[in-house]
Every structure is written in C-alpha cells, then in structure tokens.
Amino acid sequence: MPADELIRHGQHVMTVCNACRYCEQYCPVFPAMEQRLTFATADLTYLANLCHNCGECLYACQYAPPHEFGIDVPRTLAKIRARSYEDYGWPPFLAVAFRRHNLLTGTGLAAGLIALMFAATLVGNGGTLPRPAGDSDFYAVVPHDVMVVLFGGVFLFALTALWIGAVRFWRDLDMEGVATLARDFRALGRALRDALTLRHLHGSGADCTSAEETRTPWRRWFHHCTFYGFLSCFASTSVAAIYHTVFGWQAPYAYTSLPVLLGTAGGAGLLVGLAGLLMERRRRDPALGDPAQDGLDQSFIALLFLAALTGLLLLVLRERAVMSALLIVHLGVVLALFLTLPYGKFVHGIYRTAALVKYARESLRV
C-alpha cells in the first residue's frame, strides 16, 4: 500500500475507533487515541508503535471485516509500524532493506560471511584451518585484534544507525525534545517497568490472545525468554571484555566463570524463547498481523536462533577438532546479525519503548 494511502486508511480507522471507544480499556493505544481529535502521520506512528498487537480489539470490534467500514486495528497499525522502521532508518539507502529483508536474505548474508571468513582463515594459514590442541584457543583461529576491529566496527555502525533512528523517531513523537525527557524520571520509570514486564502484551486480561476464543500466557513468556536471554548474552560478552582488557584474563574461560554462566543461561533462554515464538506464530490467527512482515520476523528469529545454537555448541565442543570450523560459523552468524540489527525486527523494541515513555508522560499529565 502506498504511504499516502496507508496514512489515509490509518486516519479512517482511528477516527472510527475514536467515535466508538468500545475498546478503550484494552491497551494504551485507545487512551492515547482519545487525547487526539485528528491524526497526523506522527500521531499514527506513535499509536502504531505503542500497539503490542494483543489482538483483543479485533475480536471485540463490531466494525471489523466483513463490515463495510473494514476496521482492523492490529493489521493497520502493524503496516504503519513497519513503514516507520523504514522512514526512520539510517542511512536511507540501507533502510529500504526493511522491504526486502526476509529469511532468505538473512540466512544468505550469514552464509556469505561464513564463506568469506573461511576463505580468509584458509589463506592466512596456508590453506588449512588451525587446530589448537586441548586448550581451545579461539585466538589461534581468529586473532583477537581481528575480532576487535571487525566486530567492533560493525557493532559501532549498528549502534550509530539505531541511535540515529531512535532520535528521529523521538523528535517526531515529542516536540519537547530529549532534554526534558532526562528530567522526567517518573515517566521513564513507568515506561521501563511496562517494557521490561511486557505489561500490555496480553491486553486487558491475564493471558495473550492467539485466536478469538484462545488465551494463553506462552507468547508473553517466550518474549521474556528471548529478551532476557539476549541481555544475558550481552552481559556475558561485556564481562569477558572486562576480563580481557582490565585483568588480562584471556578466553577460553572456565565453565564456572561468570562469562560462561551468563552466556549459557542466555543461549538457553534464546533457544527456548525463539523456538516458542516461532511455534506461537504458526498457531496464531493470521488476521492479527501483517503477512507481508512474516519474512522480517522469521529472518531475525533465524539469525538469533543460529547465533545462540552455534554459541552453545562452541562451548560444548571447544576442546574438539571441530572447534575451528564451528568458531568461524558462529562468528559469521553473529556478524550477519549485527549487520541486520538496524534493518530488522530488533528496532521495534526501541521504538516501542520510546512510545511507552511518551504515553507515560501523557498519562501523568492528565
């Protein structure tokens, strides 16, 4: 759907909802909607990213398809949400990847980077893979300096792209700017609480909606496993970096060390959460989402799942001969994941948290 047509349709949907207000207790979207008489593009972008896609409003709506009004709030906001990812992406010529990013492109990028790293390692070692004996020396396969330069550069680029997109998004949502946000600790606290607990993922009930008469808690719990598993893996990498740069302790670390314990817990959480989310996606009513975004979701799930799986396998098999090849595969997948973070489903967590901050500020002023 062209951008102008999508915005006009979103304005139609929100205008009808604002007149009805039957769903005002389901989630933050409707109270935020009721504070507006008209809906500019920035308003629709805010509401779309505030939506947690719980789906309750679709089944409650008397104007939902096949009614001639065709009110489908979850799907309409999902389309506007995806369009906002591209609009705020940086640099713009790479932001179009949101339209083409699917399972094939994500896994294809990972395969290409793995092949490239294999080739570079073979060339640098006279046509053979290094086979460290017994001590599972990762840096004998890929030197530490190479890892730092390659992954540090890619990570900084991804972080910069994510930061610029988030700032653009916030400026359109809140004309007061970032300066006043830093002083609004109460709103920040409420928004972070809602984001970290996924308070609004299950609508007005205790469980998440997967079909008209089906409510289960699994979607929320699998999201928790994924999110906190990712944070645990990030903490593991951060602690390992401190061990290396501050204390001079080089990897690999003992199985009882903090980096390994955090990484193991995080990897297990990711595997459980991502597998569960993929299973829930297949069970969930297709009417609750936008089929055009299936590839975007699947690519992120696949890359994150492969990163966790290869990381855990590397931990278990790090003293075997297969370690060298497995390390290269793991690094290639992680590199592909980093490169796609600013142009994949990862950004929705950042924009949704920003929308929750704005909602908390509005709510506290009412």
Given for the second form:
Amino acid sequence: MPADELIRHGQHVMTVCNACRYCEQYCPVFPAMEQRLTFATADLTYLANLCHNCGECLYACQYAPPHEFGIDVPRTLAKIRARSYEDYGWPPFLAVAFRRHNLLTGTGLAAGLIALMFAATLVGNGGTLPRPAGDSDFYAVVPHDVMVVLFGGVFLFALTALWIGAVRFWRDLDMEGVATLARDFRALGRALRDALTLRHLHGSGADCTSAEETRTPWRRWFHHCTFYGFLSCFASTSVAAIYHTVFGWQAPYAYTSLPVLLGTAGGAGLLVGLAGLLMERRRRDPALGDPAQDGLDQSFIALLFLAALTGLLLLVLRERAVMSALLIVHLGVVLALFLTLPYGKFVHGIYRTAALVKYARESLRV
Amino acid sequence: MTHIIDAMPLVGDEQELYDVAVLGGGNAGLCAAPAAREAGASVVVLESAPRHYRGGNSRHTRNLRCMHAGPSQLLTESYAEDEFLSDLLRVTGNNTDEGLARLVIRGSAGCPEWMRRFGVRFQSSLRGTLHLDRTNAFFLGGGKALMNSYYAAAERLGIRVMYDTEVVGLDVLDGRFRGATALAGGRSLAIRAKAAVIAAGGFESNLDWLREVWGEAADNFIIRGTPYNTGTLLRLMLDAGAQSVGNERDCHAIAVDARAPKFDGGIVTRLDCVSLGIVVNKHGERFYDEGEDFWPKRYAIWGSLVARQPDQIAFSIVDAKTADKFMPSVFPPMAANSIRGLALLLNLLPDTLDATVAAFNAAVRPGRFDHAVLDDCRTDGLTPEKTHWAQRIDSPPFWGYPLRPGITFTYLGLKVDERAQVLMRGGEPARNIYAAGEVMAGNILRKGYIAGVGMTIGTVFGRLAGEEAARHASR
Ligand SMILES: Cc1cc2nc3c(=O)[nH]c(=O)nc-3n(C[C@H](O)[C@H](O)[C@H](O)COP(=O)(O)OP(=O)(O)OC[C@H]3O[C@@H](n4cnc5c(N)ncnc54)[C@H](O)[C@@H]3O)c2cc1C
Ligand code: SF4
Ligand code: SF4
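Next, give the form predicted in complex with its partner chain, keeping in mind that what was shown is the form predicted on its own.
Time for the whole complex; same chain goes first.
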C-alpha cells in the first residue's frame, strides 16, 4: 500500500474507533486515541508504536473485514509501525535499502561477510586458517586490534544510527521535547516498568490472543527470554571488555567466570526465546499482522538466533580445531546483525518504549 | 396445524433427535444453549448468519443493566430492584408486565457472575465514556467479544452450532414443537428436537415487512443492526397460534447519519450534535425543539421525528463553537463558510436555510451556555422554540450532517410466562416452546427503552428458557 493510502486508511480506522470506543480498556492505544479528534501522520505513528499487537481488537470488532468499514486495527497499525521504522531510520538511504530486507538478504549478508572474513584471514595467514592448539586463543584467528576496530566501528555505527532514529522519532512525536523529560520521573518510571514487564501483552487481565479466543502466555514469556537473554549477552561482552581493558585479564575466561556465565545464560535464553517466538508467529492468525513485514522480522530473529547458536558452540568447542572456522562464522553473523539492527525489528523496542513514555506523560497529565 | 415450507426435498442427515434446538444465535440463544447443556441436554444452535456475522444485534451492543447491592469492580454504588423497576416504568409509561419485569430485574443481579463462567469479560468501572457505570456493566471489547466468548464456551461444552442455517419452517402441532426446517447453503434440512427455544430477534431487517407496516417511508430507513433478523420465526410462531405482545408499528429508532450503510452500521453512525444546533427538514425548516431535554434522554425520539419528515431526511446544523462538544462522528461533516454554501452542499434551498438560520439567530435570548445542565439559553418567539442550549449559529465553518431514521429493533413479540414458555392464543402455554431475547422483550418493554435492558432481558430469559427447555426434554 502506498504511504498516503496507508495513512488515509489509518485515519479511517481511527475515526471509526473513536466513534465506537468499545475497545477502550484493552490497551493504551484507545485511551490515547480518545484524546484526539483528528489523526495526523505523527499521531498515527505514535498510536501504531503504542500497539503491542495483542490481537484482541480485531476479534472484538463488529466492523472487521469483510464488513464494508474494514476495521483491522492490528494489521493497520503493524503496517504503519513498519513504515515508521523506515521513515525514522538513519541514514535514510540505508533505511530505504533495507526496507524490504528479509530472511534471505539477512542471511545472505551474513554469508557474504563470513566469506569476506574467511578470505581476509586466509590471505593474512598465507593461505591456511590459523590453528591455535588447544588454548582457545581467539585473537590468534582474528587479531585483537582488528576485532576492536571492526566491531567497535560497526557497534558505534549501529548505536549512532539507532540514537539518531530515536531522536527523530521522539521529536516528531512529542513537541515538548526531551528537555522536560527529566522532570517526568514518574512517567519515565511507569513507561519503563510497562516495557520491561510487557504489561500490555496481558494488560486487560488476560494474555494476548493468537486466534480469537485462544490466549496463551507464551508469546510474552518467549519475548522475556529473548530480551533478557540479549541483555545478558550484552552484559557478558561488557564485562569481558572491562576485564580486558581495565584489569588486563586475557580471554578465554574460565567456564565459571562472570562473562561466560552471563553469555551462556543469555545465549540459552535467546535460543529458547527466539525459537519460541518463531513458533508462536507460525501459530498466530495471519490476519493480525502485516505479511509484508514478516521478512524483516524473520531476518532479525534468524540472525539473532544464529549469533546465539554460534556463540554457544564457540564456547563449547573453543578448544577444538573447528574453533577458527566457527569464530569467523560467529563474527560474520554478529556483524550482519549489528549492521541491520537499526533498520529492522530491533527498533520496535526503542520506539515502543518512547511511545510508552509519551503515553505515561499524557495520562499523568490528565 | 402444521407449518412446513416444503419446497425442497428434506435431506436425511439431520434426523438426529436433539433435546433442545435453539433457533437464533444471538445473546439470548447463546445464553439458552449453555444453560440447557449444563442441565444435561444435547443442544443444537441454528444461526442464519455465517460465522463471521454470527451474534445478530448482540454483536453491536456494549453493556447490560444490572441490579446490585453495592459497588464492585464493574459497577459503582448500588442499584436496587425498586429503582430499576421505576426506571423501567417511567420509560414504558407503566406499560409492562410487572411480574416478568421483576423476574428480569432480580435475575440481573446474578448475570455478571454467570456470564463470567463462560469466559465473558467486563470493563472495570473506573473509566468509561458513558456515565452509566452505576447501572450498566460494560463488556470488555463490546458485544462481538461477548459473543466470541459464548461461542467458544458452546464449543467447549459440546454444543452443535450450525452457521448459515436459516430456519424457514416450523413443525408445530397444537402448541407442540416437533421439528424445524432450515436452509443451509441452499440445501433444506430437517431438525428434530424435544424442545425449542426461539431466540431469533425481531423483524427489523425484513424490508418487506417494514414496508407493509410503514409504507414507502420504510425504504428510507436504515437498519442499525444485523441483516439477518427477518422475523421469520416470529411470523411462523404467530401463524402457528402463538399470542403476540406489542404493536407491529412500534420500533426503537434513532437518528443516524444518512450516509450509514443500509445494515450493520451499528453504534458509530449515531450523531450526538442534534441538541447543540438546529435540525431542518428537506424544505430547510425546523420541526422540533432540539433542546427539549438531555440528549441521552431524547435521542430515541429523533428516529421517528425524522421518519415523519418528507422523504425521511433531516439535517443537523452546528457551527464552529460546538465542534468539540460532541463525540466525533464517523462521517466527516459537510462544511462551508456560509449558510448558503452549506445549503448547496446539503441540497437545500439557500434562501430558505438562510432565512431559517437568521430567524433562529434573531430569536436566541442571552444566557449562560452549559451543556451539562438544562441551561437558560433559549429562543423566544419561534415555532417550535428551542428551549435549551440555543446559541446563535454564526461562527464559520458551519457543519451539516444528514440524518435518517435508524431502526434498532422492533417491539412486536411473542407472549411468554414466567417460565419463558410461549403462550398460545387460547392462553395456554405451548408445550415445549420457549422464547428469549428481543423476540419476547415486548412483554417487558412495549415502548420506550432504557440502555442495557435488552441484553438483560436476553440473558435472564435465555438462561431461563435453556434450563426450562432442558427440563422439559428430560421428562
Ligand atoms: C447498534 C445497537 C446497539 C445496541 N446496544 C445495546 C446495548 O448496549 N445494550 C443492550 O442491552 N442492548 C443493546 N441493543 C439492543 C440489543 O442488540 C438487543 O436487545 C439484543 O441483542 C437482543 O438479543 P437477541 O439474542 O434476542 O437477538 P440478536 O442478538 O439479534 O440475535 C438474533 C439471532 O437470530 C438469528 N436469526 C434470525 N432469524 C433466524 C432464522 N430464521 N433462523 C436462524 N437464525 C435466525 C440472527 O442471525 C441472530 O443471530 C443494541 C442494538 C443495536 C442495533
Ligand atoms: S476496533 Fe472496532 S470495536 Fe474496537 S473500538 Fe475500533 S471500531 Fe470499535
Ligand atoms: S492489537 Fe491489542 S495492543 Fe494493538 S490496538 Fe488492538 S488491543 Fe491494542
């Protein structure tokens, strides 16, 4: 659907909802909508990112397709959400380039990077892969400095792109700006609590629905596994970096050390969570989502899954000969993951939290 | 007397004998079915609509009225039996069967708890658009969500539900139900059961029947709810000797936006700005006091007011001062910067509309506008006067909304006793035929209406009819 047609449909949907309001206690989208009489693109972007796609309002709607009003809130908001990922992505040319990116292009990018790194390693080592004997020395395969420059660079790039996207999103959404935000401690606290507990996946007292009257807690729990798994891996890497730079302790760390424990737990959380989320997606009524967005989501899920999988394998097999190859595969996947991070599913966490902050501010004001 | 429409050969595969056949799958039917099932009966539900449109008018509802002794999660304060009854007597002009009314009111106290057993969820009373939190319990997500819960419960309980299955014939002999004929996807089916619950609503969607009653004016009516309430079962039962209640001409109708779809436009087509401005007919003339009383108390008379105007059309006209004082409408207003310009958009004569507005503006007396009370803003010297909330219509842009009569439901129904049993014209109850919901609501409301009472009647009587039908079948 072209952008303006999508916005027009979004306006139609919200206008009908605003005259109806039957869904007002399912989630924050409806109370936020009720505070508006007209819906500009920025309003729709806000509402779309506030929606957690719990699904209830599709089945509750007496005007759902094939009714001539064609009210399909979850799908319409999903489409507008996907658009906002593209519209706020930075730099814009990459956001556009990645907009139709999918499982194939995501894994393809990873494969390309892996091939490149293999080639570079082969060239750098006179045509053979280095074989560190038994002492799991990653830096013998990819030198520490290369690792820092390459990954530090990509990481900084992703962080910058995410930050700029978030700031642009915030500016469009909230005219008062970030300046007064610090004073809104309560709003911030409430939004963070709601985001970290995924409150709106069970906000109306029951879990979100995957098909009419089928409500299960799985989507929420798998998401928790994924999110906290991701955080744990992130923490593991951070601790390792501190060990290395502050204390000068060299990797590999013992199986009982903090980075390894955090990494293992996080990796396991990611594997379980992501596999579960994929399964839940398959079980879900397709009418709830935007089919065009499936590729984007699958790519993110697949790359994150592969990163976790290869990371864990690396840990287990770090003293075996396959380690060098595995390390390169792992690093290639992680690179691809970070490069696509600012343009895919990952940003939903940032935009949704921003929308929750705005919602908390609005509702604490009234 | 036997009434079977037998144009098509009967198909043999539905010769199974059920204990209870529930005819109509709206709120009343889906209360009757689990009630009968839980009492041990085997149950089949025949529903005209396809699955997506199941649930009749009930899919458009939002609340039911409940008597209650004290505040709860769903309802504030208390609402006693006598207050409920006096509210009912007031709107019906005392024209009710007090015994049945009290039965419904007392039964309403237990409704929320009973409904929850089938997965129905309610809103909490803390927030709400309407100021009905004291008397009415709101369904979380509205009537369609309610019906989804009931249908899922029916499936869990092992109730057979047949969609796309319209009952077209009844086999009733001397007040005894023996079976029904239904059309399912072009095929004719015979369904046999030991008892039947009629829960098929009124005849509001039957355009021919409406025309019979209202003449050509009916062509301009909008049906707010389902297209499936054709009154077939009502007529079949009356033909089979059942006693009627209510007048064929009485219906609940409000003014809806003329751009609403013919059927199923539901709640969003209503217009809440009538009391804020003026309403003119197609000749550009006012015809009724727009500010007679608070809008929620008056909106139900505007359907018949508009129905009595030429071509059954009228136009609500407001100006910029009031733009944010009513619930937004689903259709955009026709907007113009002058009254003449607006007249052109609305297909009215600019001169007459201009004159009407000018005369109205000149007659407005000074006052303090307050939409929350019966304020002192009124006109002086007009016929008809506008007695409250009269403000000059002078701030562009001017907005116009076209209005048509929108029928909610019809009042004609089947007379029943306190066991939900249909009464035959001789006064004796039909042996095994029960009725619930809109099809018998006329026993309690022959005219007038208070919000939420339709669903209360359907829930209390649906449950009762289901239990009684199951008891009969087990005998
Ligand atoms: C827009 C709107 C909003 C409303 N809001 C409220 C509200 O908030 N609260 C309230 O109390 N009331 C409300 N009402 C009134 C309420 O809808 C009715 O009182 C109530 O739904 C009646 O329930 P029922 O089960 O008797 O009929 P319905 O729910 O209409 O069900 C009748 C069923 O019978 C089926 N049927 C009809 N003929 C046949 C046949 N021949 N064979 C098989 N099946 C057949 C139909 O398909 C339908 O599913 C509203 C009505 C409308 C139109
Ligand atoms: S989704 Fe449908 S039922 Fe819910 S508020 Fe919107 S129009 Fe009403
Ligand atoms: S899908 Fe759920 S979260 Fe999204 S708008 Fe509907 S009810 Fe709200």
